[in-house]
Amino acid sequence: MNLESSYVDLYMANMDLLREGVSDIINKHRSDAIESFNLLGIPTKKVEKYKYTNLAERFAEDFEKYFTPKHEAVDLPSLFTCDVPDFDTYKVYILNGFYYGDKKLLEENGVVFGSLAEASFKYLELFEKYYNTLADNQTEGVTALNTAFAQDGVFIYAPKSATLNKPIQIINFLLSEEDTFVQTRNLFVFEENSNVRVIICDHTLSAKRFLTNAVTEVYVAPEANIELVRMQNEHNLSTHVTSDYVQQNEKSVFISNTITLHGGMVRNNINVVLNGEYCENHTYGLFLSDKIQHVDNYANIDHAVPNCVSNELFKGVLDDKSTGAFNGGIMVRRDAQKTQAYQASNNLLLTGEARVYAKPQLEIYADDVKCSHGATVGQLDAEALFYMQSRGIGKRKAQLLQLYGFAYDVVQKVGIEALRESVAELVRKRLRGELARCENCSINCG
């Protein structure tokens, strides 16, 4: 039996419990999305987009697969508390794929968040008008087989105006006794001129394997100011892919930054459409990686209007024998004229064995358009590092005050001033070779 076929096999031997828990309007995309996950795969190295990742090995290893929550005999918010200082947040936490807690949906200066599943049957309209409207079940078999699968995740619904003062931290965690795969699904709708910044945590909690498979759709509406930080910090045995889709419409700010820390396997699929004019998009990534860690991210800003400006920056440091991938393209419709488009992909090789592979990419078909693309690959600057040890710096403080340096660029961009403290804190550990994880976290995942 292929790989293919094993995952269809599960479909539909396990529809009831599927559709169990979820409204209709989750349910009825299921059958046509199993269809386009049946024709499409899992994406192999043949793919020009995973020519440097190989998904299809993963997906076809042995993993649990749990279609009703697991109770864990535990208590989330005790095992794990976070450790940036004065960091007021609110929070919420999935455990393996599946809200925890009390699934009555929260609501703060009126914006809505909580499960999934449980919005689903609340926000009829608003699942018919945006749920799987924007994923891409068409070309991408791992989206497709989310949709197929989704059951449970997180749902964030802020109306017109509506701004909340504390971001929402979404806290996935991944425990269990046994290899697990889980799947996630995110719906996002921020409404005209609301202002919300989300936070999503990505950690492992037993050292067991766990594949993840996390779709995200994000809807930004004309006006709206939305920062969406996300921080991947597993163990090595995990392998996690994140689909990202997003729409922005007229005159939308929307900030992203993809922070891993820790992993052994990452893909981030990060696709953006600029569907309206004067919206402004930015898009940041920076990976830490070591050992034989692998880390991919694709990221496709589409011009679709004219009058819009994105900028992506992506860093990278490897260390021993990792390798790392950066794909990135930017599409310039032909009507999206007067467009300012700036893509850069950065890494450093601290070893002759790490290996780093980019892509950056610039598909214009308008002619008054500024747009600029590169990549570099290079190594710490040894004439840097003979200055500063010539004025009496040793030479492992000189490297890491370059490593920090570089990295910080990204960093820096994180708009909330007390989790760009701490992830600055948490790169500087990572760069000493130290686990880079919350202080108060009780287990030690390394």
Contents of the next structure:
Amino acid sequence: MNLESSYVDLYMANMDLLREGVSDIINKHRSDAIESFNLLGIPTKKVEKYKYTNLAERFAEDFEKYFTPKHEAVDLPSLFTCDVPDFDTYKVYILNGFYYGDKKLLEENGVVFGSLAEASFKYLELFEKYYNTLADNQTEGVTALNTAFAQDGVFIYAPKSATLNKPIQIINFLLSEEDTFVQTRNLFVFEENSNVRVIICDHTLSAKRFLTNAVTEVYVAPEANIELVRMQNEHNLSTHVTSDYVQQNEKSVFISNTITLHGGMVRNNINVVLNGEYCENHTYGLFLSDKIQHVDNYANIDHAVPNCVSNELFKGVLDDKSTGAFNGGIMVRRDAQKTQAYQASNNLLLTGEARVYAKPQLEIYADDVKCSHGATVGQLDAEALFYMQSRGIGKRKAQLLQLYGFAYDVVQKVGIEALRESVAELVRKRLRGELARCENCSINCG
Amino acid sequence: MEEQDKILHEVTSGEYKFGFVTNIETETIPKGLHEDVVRLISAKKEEPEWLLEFRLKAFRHWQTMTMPTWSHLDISEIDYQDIIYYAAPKQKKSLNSIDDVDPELKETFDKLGIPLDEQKVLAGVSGYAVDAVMDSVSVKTTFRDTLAEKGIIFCSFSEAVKDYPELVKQYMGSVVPYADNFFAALNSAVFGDGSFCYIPKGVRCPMELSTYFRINALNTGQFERTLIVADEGSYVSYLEGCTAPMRDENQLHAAIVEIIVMKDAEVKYSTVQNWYPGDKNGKGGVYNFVTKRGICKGDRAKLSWTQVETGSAITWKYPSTILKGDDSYGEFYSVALTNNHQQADTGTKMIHIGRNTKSRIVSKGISARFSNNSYRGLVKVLKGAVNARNFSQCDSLLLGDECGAHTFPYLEVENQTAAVEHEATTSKIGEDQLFYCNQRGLSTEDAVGLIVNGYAREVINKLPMEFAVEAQKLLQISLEGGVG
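Following the display of the form predicted on its own, present the structure of the form predicted together with the partner chain.
Following is the full complex, with the preceding chain placed first.
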């Protein structure tokens, strides 16, 4: 039996379980999505967008799939101590794709956040208006799969002019006794002039193989100012696919920063549509890979209207036998005049066996634009090393200094100040090899 | 602003000057493609058995393939059964002197500015040897004797098959195998004529060698092969030019160019491509789907591609270099200009295999009116390519708000000592630049010309003198009215 039909059969067999616990607004999209998935399938390397990452191989592996939350007797907050010290946030816990905690929806300063499933009953109108409107079920097989199976995740709603006094921190835990397949679905709606920071952290707490297929829809209303930081720190047996769909409207600012510290196979899809004039978009990413990890970042910025600015920067440090890929796209549509779009990918190879693939692309249909892109692949600067060594800095230290400097270009773009220094510290720890793959895990599964 | 638009419009509305048809008796075979056609072509060319076998193998493979669709091009469906695969201008059997060439043909090439008469060329300042190919046959190769004195073989592909079968057998298909891609397979099955060139060890070719391709007959496709072998320590500069009559239907041109560069040798391959681009409404024009690839086989070999692409309704080609020898060097310089409804998806591939290999890519795209111009390139550094170095620069210039410019670079690096850089910019002609020129007394029209010219200069400068002049003229015609 082929891969697609095995998922379709799984869907058919569990239809009732899937429909339980969420409102019809989520359920009504399922059948179209599974049909679309059946046509699209899981992308192989033959699909141009996935040229360097074979997801089909991973999705074909044997994972346990749960359709009712299996909350084992664990106390997550006590089990987990964040790598970022003294970091004060509103925490939302997600365990194996399901909301964890008694109070399903929280409200602070008018901003609502919590379980997607719960919210789908309470905020019918919002779901009607936004749910599954941005996600691309027509060309992305993994997104269609998520839409068909979506059961829970995080919902955030910031009303007009709401400002939150603390960032929202979403912590995705993977903890299971079996190899597990997890699908999370997030919906973030930021109304006019709202101002919210969101941090999404991914952690694995048990040494099992995990496959995460997450879809996040982000609607950014006019003049909203939003920042999204992803900290990915999963062990090397995990596979993580994220698909973000962002729509920005007039004069909004959206900054995203994806920092991949660890992870077996990571594929981040970031799709941004600039839908209103005078938007500003910043999409940054940093990955530090070693062993046989594979990190692939895909970022597509679609300039649909004039007068927007976008800026993409992705950096990677590749050690051991790891592989990295960058797929960048800038689309400037006809009439999107006065667009400014920049895109850069820089990669450092530390060993002879690491490999990197970069594909920065521009597609431009308007003439009065300023667009540029650049990509480099190189190694540590021998002259700089020599310079430092000649001044008494040990070779290892000199190498690390260069690596910090390289990574800091992205780290410094983290807008949340308290987080920025901590991220810098995490990156330093990571580069020194001191960062725990997963907190409280004694098994070195790397 | 309006005036500027008007000038840009004038600049971009040039006419094609080589669209005439030569009224010459042509021998053609019926339309269609099947195994018998392949056999017929082979028989017409009196080919040996091994070549027929090669053609048939390629044809059988081609039948299993489908046309690729990954390009950023809008190609109307091609009916491969509606093409004539062999057309030859009728002329006397053997050519001993220029007087034997059909006057009609001679006139055609004179009109195109291609001298088939050696005497005339010698009277000029500098000469270059030409292999003139019309439709499926080579009409005349000049200066063969002069070149033969140095041991250089320069002749039509058909003659090479007869006279130097060992060389052809050894190298044909060694860089572009028949199964390489859809159009390479098609070409390998039905190729007509082309040029063959062999430069022996240590010889520096005393003149520019050149092939001129001309499509003349109606409903034909042109499928020629060029094979260049530069033996150790040799040097040759090779030029290719092409034109076609104006016709309402699309004509297919699917050629193969293979270049083998041995140790310490250097080959410069320049193309000024000016196939008929179709009319202003996008009707007609040549589909230029070409496979060009060279290999730097020995250490310190050098291969340089330069192309000026102004013609063709659709250009789809990636002249590539395999850098196999240590310290070998590959270059790619390109200007691609698309106007009206033209489309181009062109670029290069640099495959670094040997140690200390270097490559440099400079691509300049110019799009006007409704055209779409894409750069697509691959830089691949394999595991053993220690200290590989690449620099790519791909700029796009947009003249008008209805055209498109796209960049699709692929960087694949598997060696840590490699340094690979790619950069690209896209913009229109800066108003400040125009203002600067205007302020100094240049009309906007002259200023546009000056800027476009300067923009393409880095590439044009790489062309041999005669071609540089022609290329500049071509840019001028293609952007009629502005470039001076």
